[in-house]
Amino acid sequence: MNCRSEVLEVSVEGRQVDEAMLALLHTILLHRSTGKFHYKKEGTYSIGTVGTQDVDCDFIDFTFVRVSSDELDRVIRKAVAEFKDALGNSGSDGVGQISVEFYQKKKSRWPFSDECIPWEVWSIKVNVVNLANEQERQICREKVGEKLGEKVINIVEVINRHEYLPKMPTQSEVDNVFDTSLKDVQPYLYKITFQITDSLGTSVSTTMRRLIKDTLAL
């Protein structure tokens, strides 16, 4: 199986890291989740509804949509908080990457553990910029909002392509494809990881600084 890999790049101010990552990760999980499966008998099931809600950002001119699941939100927020803390404690230039990997399990014979086979990975490269004053912060607030809007459209376009998805499982195999631990939503099996590095490049941050400088010159 070929694993699809998508890379997004964003440049943000330190206080915007949480909201930018939440906006992108929630957008991805929104489109990679279903309602809970209710099996009547093997091979016959109904799917519950997935509620959504709007979230207004405090430090970015942006509103994103997330699955209306407090459990899923807590999981994503915990991962983003750990990523932000690692960024702040790294001593590097505030450069890192957070990824969400979707996978399915393949049962293995005892005594081997199940094999996890990834089928889609989204990586978000993040560069934290330092701004000089409140005027620059206000411009960054607007520009980051515009960039996030573009990223969300990109995510939706990619997900709407007719690409590989694990086939709908039977009741006995549902845990090999979906995370059934949440009571109100059923995302495809996934894991969120991150890394802090100073080797992701400066093209994105340079573009953001240029945007701010050009706006100030108007």
Second form
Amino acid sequence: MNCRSEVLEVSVEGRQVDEAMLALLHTILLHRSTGKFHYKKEGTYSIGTVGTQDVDCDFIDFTFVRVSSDELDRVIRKAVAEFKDALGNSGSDGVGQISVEFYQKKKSRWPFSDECIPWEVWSIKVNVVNLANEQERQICREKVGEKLGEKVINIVEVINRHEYLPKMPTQSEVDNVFDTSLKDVQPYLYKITFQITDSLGTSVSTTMRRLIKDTLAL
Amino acid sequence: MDSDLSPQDKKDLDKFIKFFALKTVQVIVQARLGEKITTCSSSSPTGSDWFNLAIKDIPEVTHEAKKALAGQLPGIGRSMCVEISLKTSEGDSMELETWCLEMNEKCDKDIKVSYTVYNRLSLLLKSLLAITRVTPAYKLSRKQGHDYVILYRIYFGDVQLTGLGEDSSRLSAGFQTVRVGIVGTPIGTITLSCAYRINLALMSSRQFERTGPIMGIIIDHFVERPFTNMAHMHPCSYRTPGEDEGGTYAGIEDSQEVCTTSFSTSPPSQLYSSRLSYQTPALGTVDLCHPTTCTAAVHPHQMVVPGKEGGVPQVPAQPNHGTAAEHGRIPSCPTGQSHQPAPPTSCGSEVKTMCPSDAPETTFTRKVGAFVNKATTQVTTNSLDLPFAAFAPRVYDLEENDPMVHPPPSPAPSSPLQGSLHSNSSSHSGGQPHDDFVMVDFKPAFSKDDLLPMDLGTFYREFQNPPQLASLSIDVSAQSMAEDLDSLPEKLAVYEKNIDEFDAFVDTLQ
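For the form predicted together with its partner chain instead of the form predicted alone, what are the coordinates?
All chains and molecules follow, beginning with the one already shown.
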């Protein structure tokens, strides 16, 4: 099975990075989260209810929908904040990419640790621009809002192709497919990573560290 | 084709399609109410949330949808459409978008109904939630209120997109289509898409042409009116049918005792009519066509937002005036679902049965706007040559005929309305609905296109109602002569002290 990979690109102003990333990540996670599973007798389960809420952006003319789960929101916000800090530290011409990868765990025998097999990866490439005056910023608010709208349509289009999704697991396997740590919703297992490219186009240590960590984990 | 489907699967599939259609309508209409929507996640399944999504059911919307469906299901050649349009305070209306739930003949025989189709329909609803915030009508709907309102209409049958183009010859250039998603089923593929108008500037320029310059015609700039941004002020909360006082809905003539399950897009004070205009069909209310004969299938319904208080809540026009109403006991749909990873067996049994189709229907009254009296003839702009004649001064009409001065017998809920007609200096907020119509896309002279938030047009709107000058208030004028005289010596003393300054000033003038 090949991992499905989608790339979205946006150009935003510095102060719009947070909201743009939140909008796209939450849109993706909205589609990749279900209600909590409640297993009954062997082989049957019922699913909890997922609520949604509208979020208005302050720096972009855009409203997005996210899952009503404060815990999930906190996790995403933390990841986005780290990404933004890294982008900020890299210099004003920074280009970066934040990715959310959905994976399944495959149990391996001791001494090997579980394998994480990604089945879908969304990468959002961000290009931070600097604007000179308020008028440009106002135009940027609207333009970025429209762009994000297009990206949401792209996301929806990909998701509605109904390509591979992990099979619904039995109770013993549920933690290999879903993140059951949240109390109100249950997203598919995911991890958020990012990498920053400086203006010269070379990746910095974040990626290297990740590669090394993954290698050691094997 | 259907013979491949077991009876239980067929029954389940029909149920899924029916409730999917109802939920689709709810999502679309709620997204155009003008407010942010929030629902809560619940880890325990309640058994009443279809597709495992917390989507509230606004009873009147469900009622409208069921009426449009009339017991049928969306199917091949039978599409369910929700049309969203905008209606200005002037009475102009424009279609903004049409959402279509269709089915084509491409079948997916192998797909599992109770599991895969259900989950994919759930995913499609989530996509719909996301996409409804992205089309241009969303931003318009968030700003509705004073200048315009958003209306919806549900119809079943053939998709009609002609209203979205500028004119029939440019049909293809007038709108764009976005596909929300598709779900294959054994009896056909369900498709959900939206065709939305792309040229929204059309309306404002058209209106501008029609009405001409406004600077010389709107005379009463300083009539107080409440804030413009009503859209964000009220949470999307509404009372359940059980809380209504008195379950019957009055007939259309009535008024303001509105069914509590009907909601206003704008708070009462926004339904104003200019003091100088006599035509006042307030926004989207009365004259939405032919009051007594409109049918749900033909005429748009006022969008409503639950819970807004006071004044003139607006009610979607319903032809069922006169019938006794019972508030929608239409349950939002039940069934406890129990999914099974292993194939067979149907979904869990229904927890509640649906309200039988012959249950007493809810009647919705048409909400009557302030000063509106459908029965009387009203001065229309057509009868006068002046553009924007509605705002023309009283020369054109006599006070005796002024429906605003002598309001019709139909209920006028807010008594301050009458008082406000004759007071020109009141400056109270909230209680007094106002007399001003503000045009959509007000373009003040000499301002360029507004790119900045604080452009001239916005400045006009925001500062149109400054508080009264203290020196003009009655209190000051009531100051007695005696007090004036008493303060004179002090004033003279001050002036004498500063006499040098005054002399220098006079020198500069010479």
